[in-house]
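In the form predicted on its own, a lone chain appears below as structure tokens.
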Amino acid sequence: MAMLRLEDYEKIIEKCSQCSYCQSTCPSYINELSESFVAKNRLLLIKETLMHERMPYSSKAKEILDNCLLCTNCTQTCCSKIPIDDIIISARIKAGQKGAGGIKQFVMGKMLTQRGLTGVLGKAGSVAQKLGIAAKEIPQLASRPFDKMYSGTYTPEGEVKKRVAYFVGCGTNFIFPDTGEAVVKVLNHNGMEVVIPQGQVCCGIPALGEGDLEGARNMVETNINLLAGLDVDAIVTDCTSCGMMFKEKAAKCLPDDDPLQEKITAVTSKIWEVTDFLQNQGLNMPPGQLDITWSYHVPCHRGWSPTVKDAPRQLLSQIPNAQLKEFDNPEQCCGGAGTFFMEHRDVAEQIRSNRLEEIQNTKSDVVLTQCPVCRFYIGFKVTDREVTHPIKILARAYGF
């Protein structure tokens, strides 16, 4: 598949068998119980309004497309293997070209392009709130972003097992630098030399999700050119959404014959989520005892790796006395969905309420997830226990 061009997906849309399996995993359908929000019907709407223009792209049509969280659950469920999230993104790109893009697209695209600006997410939140499109629950920024504390190369004591680059997502950089610190220390402790290159920008998934192909392409070009020149065995990230952007979306932001595609292929072949990487490599150092019970909120953006969703379970099972207390539905969406909670506050809060109920019914000391948006959005309401990244628990077991 070439670039995210809506017209290229017509024959793929026709593969939809109307089986309705997508209905069972769609957060907006489960919340609204409206057939309009089921993926199969969104595809029909896109075909009639934006492909063939047999129907007007009305405010209602826009609402139905905007109400998609791009969680990818329907894509992962689809028995016909239709890339539904790519089609939704392509439709938003097309709508933006027709002048129907949302103002949030402009805000997020402009603010995330140059990640190094001081308070970039704070500025985005401030502007968005003034425009009346953001929830009051804007994440609290860390006093110092991660890239002001860590950059360069960190070499472990003793034998170097592997040399890895660390791609630091915006959530870790600006909101949860504690995750980044844990990543560096745990990797070093297990014989990994860690390279943190300067000049990283947002992975591009927020801009792409809003239909801002140009903004996403600029971010992809910056990051790929930066990472492709590194002599490393692997590239790790602690964010499943960043991993998905590199692994599945980056190549689709550029034409097939673009010279950068070769670099994209080289980079994406090395991409790992950090707990998945450690589980795959094996721990050099056995973790110490930790008397803790934990539950695992599986992030929606997990489909790019067959092993990423189970990696924290397998990795943390090696900690003596650490006990997993599973949710009844560990893969249930929390409603955060990148920037979705900003513009669709009521819907996001209703989706989150289902997750919060299960958390309250599951008695554990901590809730773990690899997604920084899930961590923030769940943690904003969960005050009786910690919500954090699995790598933090492993770091704690090592005494960091």
Contents of the next structure:
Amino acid sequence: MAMLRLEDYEKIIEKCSQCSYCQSTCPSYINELSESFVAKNRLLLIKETLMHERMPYSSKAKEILDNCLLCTNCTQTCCSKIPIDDIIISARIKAGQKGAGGIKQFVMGKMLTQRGLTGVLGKAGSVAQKLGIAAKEIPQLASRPFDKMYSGTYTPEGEVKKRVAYFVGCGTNFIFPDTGEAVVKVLNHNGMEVVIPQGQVCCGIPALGEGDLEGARNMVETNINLLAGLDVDAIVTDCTSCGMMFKEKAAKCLPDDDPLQEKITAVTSKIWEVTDFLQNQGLNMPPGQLDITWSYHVPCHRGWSPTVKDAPRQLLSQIPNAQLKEFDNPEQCCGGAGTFFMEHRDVAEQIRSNRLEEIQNTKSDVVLTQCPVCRFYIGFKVTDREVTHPIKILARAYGF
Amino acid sequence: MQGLVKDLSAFLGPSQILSLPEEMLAYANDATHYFKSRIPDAVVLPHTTEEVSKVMKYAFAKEIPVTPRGAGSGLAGGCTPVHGGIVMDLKRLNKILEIDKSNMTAIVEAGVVLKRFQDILEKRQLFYPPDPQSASVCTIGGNVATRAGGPRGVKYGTTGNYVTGMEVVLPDGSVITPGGKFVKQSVGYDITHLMTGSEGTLGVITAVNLRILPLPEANRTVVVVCETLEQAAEIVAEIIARGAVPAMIEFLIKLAITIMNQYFFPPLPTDGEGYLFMYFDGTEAQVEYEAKLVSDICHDMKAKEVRLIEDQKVAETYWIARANVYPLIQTIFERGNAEDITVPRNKLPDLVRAVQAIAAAEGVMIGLAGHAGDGNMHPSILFPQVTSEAEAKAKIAIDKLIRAGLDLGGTISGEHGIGIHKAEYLSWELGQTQIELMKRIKYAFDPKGIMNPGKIWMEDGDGNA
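In place of the form predicted on its own, output the structure of the form predicted together with the partner chain.
Whole complex next, starting from this chain.
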């Protein structure tokens, strides 16, 4: 059975050889340099507390599990292929952590099941202001969400080469609709017809991260029912976390024998991150020259596609004069991690500070990343240059 | 241990002391959790040598055991706090204090992660060769304390060959700085190299002087598929005998290749029994010549396939897979106990035959991988299921493996150290007189016996092998 039940991981958790290689990529460990906050300790702790109940699930245990950003870096690093992130999600589900209170609860609240962040971020901001915390680091909502501007089918001029559905994540819909515009224009320009179905909701990954399985399942059902019936060649998303949710997590939110599983398989087989899709298909139109240098912050939720982390690099290398300047650690977490930064301000800021230093040292004109949280969270502190989605640079090279 | 945290709080901040079991589970052992495991009474996370010294002074006065710890990735139980007490986590002492290109030396704190140091050097066209396969996490301090090595041992030696000096906090808290920033020294007893490999039993290494080298300009990777394990071992012996000096010669069996193949495109053929991964570095002309020489030797000796990997990125995938092979084993077996036998290189074929014979006689699976170029092999008992019967069988097989290695003129550990894992075999290799001498040296450094007690040799009550 799927369903992210902790007891289903009793055997695989024993595969941890305690090699400690997870220290190399865990952002909360790298920040603290204490083994309390590394996957090895979290797995041992889950075993002792929530799985075998040999130790009480204390406030310290909760703190250590809550300090996991669910960035999945340990899962990607683990040679023993332990699905550490799924185990932590299952532990949170078992611990009954549905929303951790405060601002996050507003963001995570029931409205997510309608259209994700509609109004919620605004509310979170005002609540934060009342509480005197973090208000300035709550993302500002766009004046018009993407789904109020774009909906339906967008047909390119000339021959239609492919027909793709566009799943619009909450980040693009509410905070960065400019990404969505670029996606539609670039796809159209390359001969792709774009279908934007109405009624999409949040992909469910933030709810799942909170251990809210029911909330996540509801969102999966809504989205899958909406997308499964479409006559399209591919389903694209501009957000790596939405992509991960569909590709790796959606099926785990329902029982294996649930009738929806077939539809989930149909949808996940078509899911692509948009730059990954374009790179895979090849550009039909050559981009124009752009005299810029750019750096690429690879989102943590990249493990679901072997090619997603190189797609922007390869795609943008086709823009004449645009020059990639690599960060020293392009794959290290920025600390944003969904809603993590709202509740763990200090930890998130410390993690981010290393990225900011790298950005300052790298001196490129633009910082690119496919994740809207990274874009917001890095962009909040990087004001001397543009932080945006790679698709926007491609759109610009096309003259949009 | 009542009052411990309160006492430690006198000289450490709250974020530098761990005392709840929830936050110390990971500190109960290293990567050999199946030998022994014990949650310490407290973990301290010092930032400076001064803080280390204060903790030692306190522990010395109170006679509390102290176990120094790097990444905890060791394979001998060296940092497992078997007597409880304080674990001294040195990972926050992580400053690279100096890289001196004009002298080709560096000074690093004990907690610097090996790969980070190597990456920084590489950007400056410099090179620090020791390469334990846990480089992405293991610390230089841990490397020095275990005299760690890796595949490059064949050409470049191991950590001990690069240490020229260090800063050490002795058990009573006093600080000494044996050796220094010079490539040779002849001044009395060589404390620097006595500390190197002392596994935290004599004092706490807080910083190290290291020799560094210029980065070789070119490299080549060659992969060889052999019909049999003996053939692979004989090829290695022949390469060494003909005077070729690859930087690495790694020996792997088919089982390992089938697990590692997920990293390779195209995958390696699985119709061989033995596999060699070789790496040559130096000038372009040198690597060209050596790769050709070794390829010719392999062809002469009828290897099934010799694959010269031209593309650097592809070559890297072979070495990443090699680094991960031990944890990868865990994906299909419940456990794999890695031994660390090292024999004279012309005895490799004999060792390979002995390992196969022991596996057959005892009815156990023994995986065989290792740094064949320097004679260091890691036969691993593979447990499809861990049962008391399987453990008993494994014990007999390990005893025989160790004995076979020693009979071939070898040693029980090439690079992992003794810790608790191999303590029972120490007398087989060293004899009681040497062990007694070691104990007297230990007493001279640590008269109260607080430094990492229970390591290297057997304690009273442990039974004797």
